[in-house]
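Take a look at this single chain in structure tokens; it is the form predicted alone.
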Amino acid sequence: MTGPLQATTLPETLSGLLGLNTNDPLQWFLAALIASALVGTLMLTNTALVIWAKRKITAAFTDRIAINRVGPFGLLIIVADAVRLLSKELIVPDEVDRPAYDLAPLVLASSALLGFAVIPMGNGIQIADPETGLAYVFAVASLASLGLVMAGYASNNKYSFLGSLRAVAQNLAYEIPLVLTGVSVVIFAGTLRLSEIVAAQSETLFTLGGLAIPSWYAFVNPFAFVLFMAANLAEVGRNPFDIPEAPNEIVAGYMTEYSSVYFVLLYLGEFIHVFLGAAIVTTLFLGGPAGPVLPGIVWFLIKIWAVFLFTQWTRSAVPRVRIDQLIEIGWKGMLVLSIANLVLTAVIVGVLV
């Protein structure tokens, strides 16, 4: 396994490579801007690949032939879909709440990208490393709920509004268990700083047949890992919790009245949030970018794609629950289990330490 992450952030690394003075605010801002552009481009590229991967994976699960005519292996469907959607006319319905209608797609997409600012992706590949990194990433990720509500309310459409109400109910029911389960990891690591949480997972938990099992919190506390994965599915709106946009019930929910570039931003924001959720899971439970032989950034991408594959499996294999079932699972099941996990973790750490 690779060792714990170094303290160097990506702007510091770029400043050294470009010969910039880190004490000069303007040069430091330039380095931070370049670092943000690199990380944003990396995550947007991965999100663009979802257009192809989502169809291929779903087709494999359902024994169908996916796209295979547009370019090699159908890869050029990414370009074709981008041209098709962006060239469509932007139709704005009458009597929408225009400021909120226009801002909602931006809020949804940008809130997810902001979360990647503190995610450690490898040695020196982290834009910022604040002491409250985990609190920050939960805070900016929760802004997506605001975007969903803005889109649904501002559309002046009863189906969109119903989707936004479902989004509020869902996020209230599952965000609390998500945060409480994340806090159990903080108790183990003793810090909110994400680089230190990753470093705490770099030790060997035990050796099995000559194979060193790392002390990833998925192995240390598998119950918390399962809870967090389930709550994360609800947080990013994947099956069986894709209630805010259930197409056979409320058309497309909060996205019903959006077209052209606005629809692209909403759709893009949805999948960026899937990858942000996967990045949080990777950081808290799967050792972050740690792994043998390959560079950390490669392991990081492998792990977030593995979590994405899991979300696609649930999409194809698990039926959607009803809204009343979703609320009951969240408040009566997930919340109770997450509190029990938190108390048990605190007792175990208190006794051992």
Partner chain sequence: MSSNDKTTDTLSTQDARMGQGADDRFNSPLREAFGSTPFILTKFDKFMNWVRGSSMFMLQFGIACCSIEMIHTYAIKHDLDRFGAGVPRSSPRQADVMIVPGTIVSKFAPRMKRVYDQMPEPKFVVGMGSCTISGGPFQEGYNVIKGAEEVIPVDIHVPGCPPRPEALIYGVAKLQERVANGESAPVTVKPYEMEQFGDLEQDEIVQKLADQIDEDDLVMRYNWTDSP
The other form holds:
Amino acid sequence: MTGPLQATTLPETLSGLLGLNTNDPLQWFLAALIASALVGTLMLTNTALVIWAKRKITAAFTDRIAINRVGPFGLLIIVADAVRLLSKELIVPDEVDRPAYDLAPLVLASSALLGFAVIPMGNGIQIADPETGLAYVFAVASLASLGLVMAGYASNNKYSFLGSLRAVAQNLAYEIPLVLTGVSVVIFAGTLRLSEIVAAQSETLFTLGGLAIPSWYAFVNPFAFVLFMAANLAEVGRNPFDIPEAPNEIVAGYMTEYSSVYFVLLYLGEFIHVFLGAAIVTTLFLGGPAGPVLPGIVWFLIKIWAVFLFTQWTRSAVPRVRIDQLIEIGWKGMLVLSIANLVLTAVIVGVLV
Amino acid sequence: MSSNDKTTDTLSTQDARMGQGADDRFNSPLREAFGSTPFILTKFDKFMNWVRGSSMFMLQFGIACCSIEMIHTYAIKHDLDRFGAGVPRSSPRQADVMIVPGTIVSKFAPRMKRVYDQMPEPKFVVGMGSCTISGGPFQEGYNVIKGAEEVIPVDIHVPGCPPRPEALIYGVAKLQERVANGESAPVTVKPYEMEQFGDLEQDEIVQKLADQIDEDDLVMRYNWTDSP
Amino acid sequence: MSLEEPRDAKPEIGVTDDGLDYDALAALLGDTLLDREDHVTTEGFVVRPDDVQDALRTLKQEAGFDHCSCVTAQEYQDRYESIYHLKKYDDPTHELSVVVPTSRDDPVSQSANDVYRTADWHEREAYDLVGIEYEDHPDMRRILLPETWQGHPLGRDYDQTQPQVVTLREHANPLQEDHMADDTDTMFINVGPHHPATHGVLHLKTVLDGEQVADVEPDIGYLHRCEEQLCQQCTYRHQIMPYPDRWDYTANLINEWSYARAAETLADIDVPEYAQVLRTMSAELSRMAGHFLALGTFALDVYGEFTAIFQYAFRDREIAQDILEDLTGQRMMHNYFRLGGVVWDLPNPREEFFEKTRDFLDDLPAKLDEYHDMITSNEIFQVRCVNTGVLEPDVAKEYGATGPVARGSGIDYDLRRDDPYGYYPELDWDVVTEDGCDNYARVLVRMQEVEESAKIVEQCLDLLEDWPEDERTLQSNVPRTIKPEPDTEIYSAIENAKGELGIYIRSDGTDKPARFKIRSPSFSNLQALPEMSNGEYVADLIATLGSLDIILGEVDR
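I've shown you the form predicted alone. Could you give me the structure of the form predicted in complex with its partner chain?
Following is the full complex, with the preceding chain placed first.
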């Protein structure tokens, strides 16, 4: 059941700790449930922190202070914001497409959360480690576009509709380069299993003045890394590719009509998605949870927050491209580059290994 | 609402604006069910008031001159976000506070009313500048609404033409204080309420417009003489 | 259309070395000319209501009046009158007014829309506010007031207390059947009046074909604050001056100059040289503040909400505002000019003011470099802005575009130089033009104009510093009440941050103007928006709107 490189997954560890029998499906399910709850809570806490961090980061980029009155460093704004949004009136406009309108926020938020099931976060925190881990992550991450279309189409609002159409076009254009670039990593590692991809990056690439540089794929293949980061920005819809939302053009895109709880879900979903993107980048290119001194989970969190910081940076500093330019960059630029990268990688791996 | 409208002729404007049902914006069905106010709900109310007073999403809403000073309030030097009130949302569905920054004219009042109605409860309004108090320097204009309160209830008025950013910050902080203390604007009835055209009294003007306007169209009728 | 016809190479009729020869122009019009009136800076040629097009076309094509600056409509006791204020882009001191009287019973006049495209909106405004109807006008509807408005408020017998009914029709239901054309797959969408990109309350009726704009029609009037009526109710001496601050509320102070210039020319008031320097300096500081705001909000449109560029632009605007506050006592609504001068001298101690302003100017080049680093040399920004929102010079002239919009299209037109006033002729500065005709060119023009303004302020500071203490006259002797001769008419313009801001005043012998008409640059510039954005993408429509830098207070007045 387990490969040679694979560490034990979180449900297994939990079963051991709680004395559950892993062969009993019911008890196994219970262990998996507890594990999922733990990981889910961790990620949701992370995302809740975003409410505060996002404003502080943006403020830092724009020479401001931002929230500092509510609690220490304004941290209690997280409680205030969350409770306030949840307690607002839930407006469901006339003639919205009911089941779709209600389901869309759920789809968006849960699809991103699902992805974390297979991400190795260090210290044995990984709910499952299937052989097709990478394919699974990409698959659930793109489920979000379904949520966006549902939200946009069901809202009975033209801005939302435009926003969701943009989201689909954008995701189509960027999913392929994203996956193709991911595949180049697979060629290096020779596996789709995420824990093995991480393990493959732990070897030393070269030693620089006594400092062992690990063979993270970001160092091995910087070109693929840059490609992946760019495609990832588009995938999660941040500047310069935030056109599905584009508050100045189409108000808030697919979010326009949502209020209260649904808005919280969309908002959370969006940021969980950013974190999922960051987690994929971390796993594929930044050596996953590997790092000196600190425990793996801390390194993992540092890395995903670093990628998050990058998305906020581009958001503050880079103009938004136009939808046709975005499609053009996607199909004519990124796709070609990612295929070139794939072929190049295949040749290098084929020749060298 | 419209039944109250009919009585504006006999009531003073202020009485008409106060109306019934003032101050019941926070009363939940839960509390109605209990009849009185049990301890746990009081604590909960207090918590909710703190929550609503500590964090606010503003509606990204610019009308006139004051909006420039409003942007300054959001921007580097004044930084309204320090008070947890610096996130402008462009969609009214996600906003808590509407700062009305400028003169409201007849053509815009129905639209502003619509935007206000689109915001989810509990919602608050800060009237920025003299124009939202009385029409300000433009009060005598044929097209100018004599204050935002003619159209929507206003919680806090910030005087000035335009108010300095500091003044607006003070206004927002004052609003937060009031919300945290569980006070809300007493104004719930407005002289200018949107109505269906077909329901209007058939006077000369309505007859003249009868074939231009659909019966179901929402309209706002301005009785300029009734304005303060 | 006259667009395709080649321009005459021969010298234009009526041009002499020291201005216009009105007799030659009168001879050009021949029989169509009924009468000649004397206006303060020009002459008014009276033509019959059904000869308007002929007369204007002759003047445009043969005498070179290619700029229809403004159309003023007014009602007299016995007649209505529309006045077409004509100018030349090459030399705006060559002015001519074409006066078209119509009877009170049947106020119908021929539309000038065929000759000058810009007349379209101006005539709609005249119809809306005064009640003159224009024949052959393509779209004779109300423009500023709601469609269901009763009466024409600037007419003589308008009853301001009568009730009005205003509909909410456009927004009743955005998916309503009638908004979708049957035979096409286009979509109608309302951008505004409450929309983050409109910078105020503008309503764009937009028809989209996918992501592309098939048609856009600006719907204005959501901030029509009756400024003309209010100015007509105020006395010349002090009461009107606060209002101009509220027209273009991003670069407030310059607007005061428009009224000051018109009224001073009308009442023949001199302005002391020292006051002129102060005026010039404060106006340029104000222009800088306006351009910073334009830059910031344009960044808002292209970058997304509340990004770094936006905030930096406001940081710099804040400093300019601070300096102006030191000088005038208010951050925005300065009310600093008086007829015949300014209200105060520099604040005491003067050295502090000089130091503060010089600090601002010294920091400016570094800041502008930063902007160029972050904005204009950003490749994504260039991709977004170059060749979008193209406004060809010919089209710009047709629409009466002025200011940075015209100069971004390569039209070398700046009233500060071409129709000099204030202290500008004595100072060393350049008019900035760019030939790009696109959004990028307009941004560049604004950024370079900030540099030019800084040059002007610098020179003014030098002058003020060295000005002998006993010659610091702030105001000339102006009578307490100003009562110009009855029936004097003046149209004069200045260059504000958005372009040519013109004021028409007709006096009736009292201390209040009988007609006060504002020609706002944004009004004419906005009119060109459909021309610039049809066929472009939605995102470019928003960017184009941002680069036009319209201020709704000025558009709607």
